[in-house]
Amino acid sequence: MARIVLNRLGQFAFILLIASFLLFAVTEFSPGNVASKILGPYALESQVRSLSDRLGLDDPLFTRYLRWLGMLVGLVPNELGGPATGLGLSDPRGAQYFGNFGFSLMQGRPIVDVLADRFGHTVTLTVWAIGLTVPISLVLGVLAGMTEGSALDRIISVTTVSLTSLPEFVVAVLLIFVFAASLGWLPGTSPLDPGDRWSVGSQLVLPVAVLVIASSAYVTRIVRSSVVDTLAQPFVRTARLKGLAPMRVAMLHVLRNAMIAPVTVILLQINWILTGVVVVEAIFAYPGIGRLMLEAALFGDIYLIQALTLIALSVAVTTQFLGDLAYVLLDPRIRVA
């Protein structure tokens, strides 16, 4: 077990390192000079040249990447702040600390502070969405799989397939039209403003509902398929021939083995909800990471885009790592392989 964990941790670090280099290279070679992006379209050529020299933007790519990586881990100071650049940027934590992503050009603040304002909101959305998606998907998937071919199975299958085919923005617009515009039961936007006439809880209902509908429909299909495959295994038929009750067979023999495939899907849903909810957060004006990523892309905030994409990569690799550990815990054959 320890060997598997250490092996996966090594792969985690290697993949994250390669991904961070590719991320840095893509953003550095995006259209436009980096110094021009920082200073704006009306900067003088002399100002652009001066800032490029100060930040070492003409150095080789690998040298700039190592400098950027050193800044992230706190080994190299961030030269963008301070009065010498004339940008009016300052960080109360200093120029050198672990997790220094630099400054947001869009907001003129350290990226750490910008993320602190938004990250908690997206985590709240994620916790609610996953907390509802997992039990709904498991219950519906197991019911459909255990009653394969029945009317209940067909109803669940047709409903989930139909919902899976709908994009998130379509579901969001439909829910807004029904519950906000027509019935007036819920707000059509979710700025999480406590001074609004709608409570914060009511503002969370529609964004969470969209994510739960999109996620649970897909996960339910995966759970059903896995349950059907597990029911066809010899050990399940043996348990049934011994006279065990259907619920006992489902809980002791089917569910544990059927969860091996859906675990990866559920973890990928965590990654998607946490970093890929740009459309949902934009539609509902939700102040989260997804909306911030859209704003940074539209503004051309290169350092904020780098930080958000690196976080997305870290979440993706972490969920894959957790998925591997779940495989080990659910399938003893992997531990002895």
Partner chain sequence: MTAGADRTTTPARAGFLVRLRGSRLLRSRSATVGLAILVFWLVVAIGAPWIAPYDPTAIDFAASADPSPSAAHWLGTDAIGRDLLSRIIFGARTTFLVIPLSVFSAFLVGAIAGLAGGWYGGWTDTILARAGDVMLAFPALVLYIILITTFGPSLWNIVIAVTLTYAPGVARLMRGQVLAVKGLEYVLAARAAGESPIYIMAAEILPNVGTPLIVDLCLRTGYAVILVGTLGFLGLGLPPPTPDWGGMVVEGVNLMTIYPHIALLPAAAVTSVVVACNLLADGFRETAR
Given for the second form:
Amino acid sequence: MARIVLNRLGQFAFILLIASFLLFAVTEFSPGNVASKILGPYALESQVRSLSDRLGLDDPLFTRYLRWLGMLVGLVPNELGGPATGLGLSDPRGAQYFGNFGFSLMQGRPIVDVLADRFGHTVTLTVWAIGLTVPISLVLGVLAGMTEGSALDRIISVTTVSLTSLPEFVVAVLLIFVFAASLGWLPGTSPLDPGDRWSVGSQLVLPVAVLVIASSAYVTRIVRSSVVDTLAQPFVRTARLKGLAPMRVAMLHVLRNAMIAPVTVILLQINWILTGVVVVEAIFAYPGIGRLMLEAALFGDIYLIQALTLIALSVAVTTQFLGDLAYVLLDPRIRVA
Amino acid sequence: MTRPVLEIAGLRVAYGDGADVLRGVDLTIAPGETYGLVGESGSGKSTVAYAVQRYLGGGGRITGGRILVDGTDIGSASEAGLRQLRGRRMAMVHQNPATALNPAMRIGRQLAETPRLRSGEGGADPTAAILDVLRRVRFQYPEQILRRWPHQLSGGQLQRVVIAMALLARPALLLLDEPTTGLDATVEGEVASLVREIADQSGGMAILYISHNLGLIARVADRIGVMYAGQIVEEGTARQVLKAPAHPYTRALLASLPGNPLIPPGQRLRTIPGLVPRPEDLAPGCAFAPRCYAMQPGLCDRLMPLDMSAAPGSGRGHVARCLRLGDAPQPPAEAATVMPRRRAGGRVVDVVDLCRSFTARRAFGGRAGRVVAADRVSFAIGKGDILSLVGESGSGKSTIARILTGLDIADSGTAMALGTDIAHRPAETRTKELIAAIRIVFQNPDNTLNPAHRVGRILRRALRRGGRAGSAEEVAALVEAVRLPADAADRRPGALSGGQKQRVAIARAFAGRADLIIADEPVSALDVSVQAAIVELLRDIQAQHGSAILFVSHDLELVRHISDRVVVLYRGTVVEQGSTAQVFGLPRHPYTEMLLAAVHPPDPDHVAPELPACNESAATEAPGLCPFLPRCHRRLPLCAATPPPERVSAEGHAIRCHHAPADLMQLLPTVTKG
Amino acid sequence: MTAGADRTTTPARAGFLVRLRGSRLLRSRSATVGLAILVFWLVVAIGAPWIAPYDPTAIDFAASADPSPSAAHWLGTDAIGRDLLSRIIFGARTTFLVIPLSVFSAFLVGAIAGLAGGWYGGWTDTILARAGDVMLAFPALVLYIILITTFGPSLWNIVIAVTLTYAPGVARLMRGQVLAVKGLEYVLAARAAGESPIYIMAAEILPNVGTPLIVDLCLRTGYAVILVGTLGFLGLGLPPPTPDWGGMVVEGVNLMTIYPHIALLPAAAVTSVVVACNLLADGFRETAR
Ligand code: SF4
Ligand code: SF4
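Please show me the structure of the same protein in the form predicted in complex with its partner chain, now that we have looked at it in the form predicted on its own.
To see the whole picture, the full complex is given below, headed by that same chain.
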């Protein structure tokens, strides 16, 4: 089993490496592009040239990628800082440290500092979203699956199917319309300013609700269909015909097996929630890294984009790995050779 | 008379809005009695078992009649009452043991659930009782089994676990629904003898044993009911039904079996025309009438329900549902004899030292092992001959068939056909000639034809590949040759029955010149009553074309009936080969002996030879040694040291064993039953 | 009953084209409704210049004072006085251009990769699967953001982003289907008959893996509509002034309290297309049974 885990770990590390290379290749596609993006549209040809030279932007792509990786882990100094470039960028940590993503061009600050301001907010948002999605969809999915064909099942199924047809931005607009615009119970934006007349808690309600509604509808459907599939398995028939009480059949025979598939889906859902976070943060003006990404994209802040995408990639790959791990742990057919 | 454990009266069951699939079933089983219910697919035999437990899936409901288990009416019992019955008074063993156990729970825990039901969670530790039952189902090391996961056991072991689970309920009624289907014949025999043993020692447990296999039923049942189209058409003691069948269906069925002693090997099998009917096509009157050789127009097709009546001249309790019980003749002998075959001499295929092994992989890149599918296999097929490859699953017989067809390639060795070595030539690289010369008929009729294409298109394509024009006339001729209705060409496979699909597959195989037809278990997935017809069709066309057949099968009776030569494979090694008479005669390789011991004719008086048990864990497998060593009952000290020699008699009968042929002339003493 | 009256088995997995021709699809209510909605929008998209009462970019200053629905503007106008009905009608064009292009391209790439991986196995399969894993690590939105940062917003960037994010999923599905069918006897029979791999894939495999693929196509079309709507909503969609439903929603959000219709109507349009796709998928699933 340890071998299976190590094997998967290696695979995912490899995927992350390739993906980060693609990310780097696409964002730094043309060398001239990078320098003029840094210097802005009014830079002189000679300025672009000298910056390109200084940063080695004319080197082959793979060399630049290795340098970028080296900078990330603190082996290679970041040449963009300091007075020499005339950009006024400086980093109190020095030019070389672990986790050095470089500078945000948009904010003129080290990216680590920019992230420090925003990261926590997004974590709060996702933790709440996942923390509510998992129990809600497990309960609803199991209820619907166990009572397949009943009125309860039909209500849950129709609701979840309808909800998955709604784009999150539509859900958000509807919620704002009802709870902020019409009823005035909750704020329509969530900038999390301390001086705001709405408490931070109330500002979190709608953003979290949008994420929970969209993702739990989907997860509920997965859980339901997994429960339905498991119920149709012959071993459940064996358990029932053994005369076991329905509750025992449900808990010991159905649920244990029915949870194997959804666990993977739930972990992948974390990945999905991160995408949803961009939308939600944009709509509610929520100061997290999702909105930061959008701002960076519109500004053309390539270093910030690189940093944020790398974070997204790591989260995606880690959850995929955890999903596989959960699978191995839950299914004795794989665990015990 | 004591109260019967199971009493079914006039039971009718329907699924959804469909017609009744059970059309009035009456059946009683007394304490201590084993009742064998035989029938083909669609006869409704499994539905009976599920109805008894009131567990009809798929919208099934009881539309009439009554079921009493131990005096309790199943139809009106409450859910809680049913649960009481299920855990304590009745237990069931299902067809596929691999899916019957929870994959995520250890065997010990699953077994403990039933005794806990009885004693409650805090009750006495059931382990002792469980170990005891596991020993009863012949586990030598039951303690080890408790800690296993289901996926770690073999099919036969799993089925014994499931039987143990049922026995732990100490039921008054044990239901077994095709418990051995899908298991190898030797394992099947073991399970059947286990069931018989349990029945003999149970002290009053009633058993309902459901199967399509008359031999197995003969082996376990005291009384037999024969089902056809949702009704029991004949019932009596095992001896009455099997030795003096009264109903034309039972008679025809028994007569069509290849082991029928009245039909010597090589003769034509007796066939039953037509197909098993669907419930919605049935009218009142005799459901068997369209296929019955004794059908009397004006009598049998009158629209009236048929009742059971006593079989004249037979003992008490022998009843059948037929209007001509008194005067129905025995099934007629087949008019045509087997067509003479051209056995011109010369060989179509010459296989020498063929080797093939696979790397077994586990999911998620787990550890790998080597599986040997063919180890220096050599045999030759003469022109126009029928050569059979026999062996259990995993013997490599299908791999050899696939290599000859070009679906797989050998690691080493040669197979010469039409002057070329085909062992290393996948079908993609074979010449048109070669492809047309070697064709295959597969086992599973449901997957053998592409469901998206019409029969006509399938045959046209095959004709073209075989170097013919593929005109409408040629297609029609082919359809005619396999005795399909003329409009079959316009149908899609979904609209054909299993037997009909297999006919199309045969037509496809014979679309070219077909020097060699590889028939990979061509009838084993078909209903018993249509098997004989397909086998005879295959033989007829073969004779017309002068083709040779490589017949892959596990059905030894059928093999004995139709083949010229037989090759016995065990784990990729040829352990014995020779003419049919040689292989089925003496001397006999220990493995062949074991296979033949597992053959049970539909005769209740047949004494199943029980070979001396061998201690499986005492011997280990090692490459180079006799592959049969771990299971061999005639093992010699020498066997664990050196590989056995192959001894070939002057007549060409080859046996690979350390025993001298003279030793193998002497069959081991058999253990008599009961 | 004669021997001709056969016991038939249900055509468990006959090809989807067969069933379409038999119009069994239209017997399913959800499929009919879904199809009707899609056809409606398709007609609207194609006929936009003739159907729309106004130029979608023409500004009616008089109306901008009160954007509510009126006799002149049936659905009202947006905040700067552009006719909402016309904009929704032209918005359908954007949706029905971007979506079919991107989904078609994703399915083309995915289906070919899946067929090849499933059929050939071995290294081909491993490399294709790893490539798919790498692509799946990029969330769709993030991938698109990277693309526009480098290349700027355009129709083709949306198509590329959707293709890259959806193709791996399609390929996995296709590969699984191919593996399920590959070992079946009729495919083996075709191989044994010396048929070429191309023939086998096209004639023997494709007709029998259609249903799950079609269901997936419908579902993914729905997701793509959501994604493209979201891009528009985030201001990353096609450059203005092309009317785009997602973009129209965001323009209306600020006026939500006073004139909710400006945001809600285009939101309803997006949702109706997604619902239609899901209904159609359900319909195919039903008919497949
Ligand atoms: S009733 Fe007639 S048709 Fe039916 S089995 Fe008897 S003889 Fe045959
Ligand atoms: S060689 Fe030995 S182990 Fe093998 S079959 Fe003969 S007696 Fe048995």
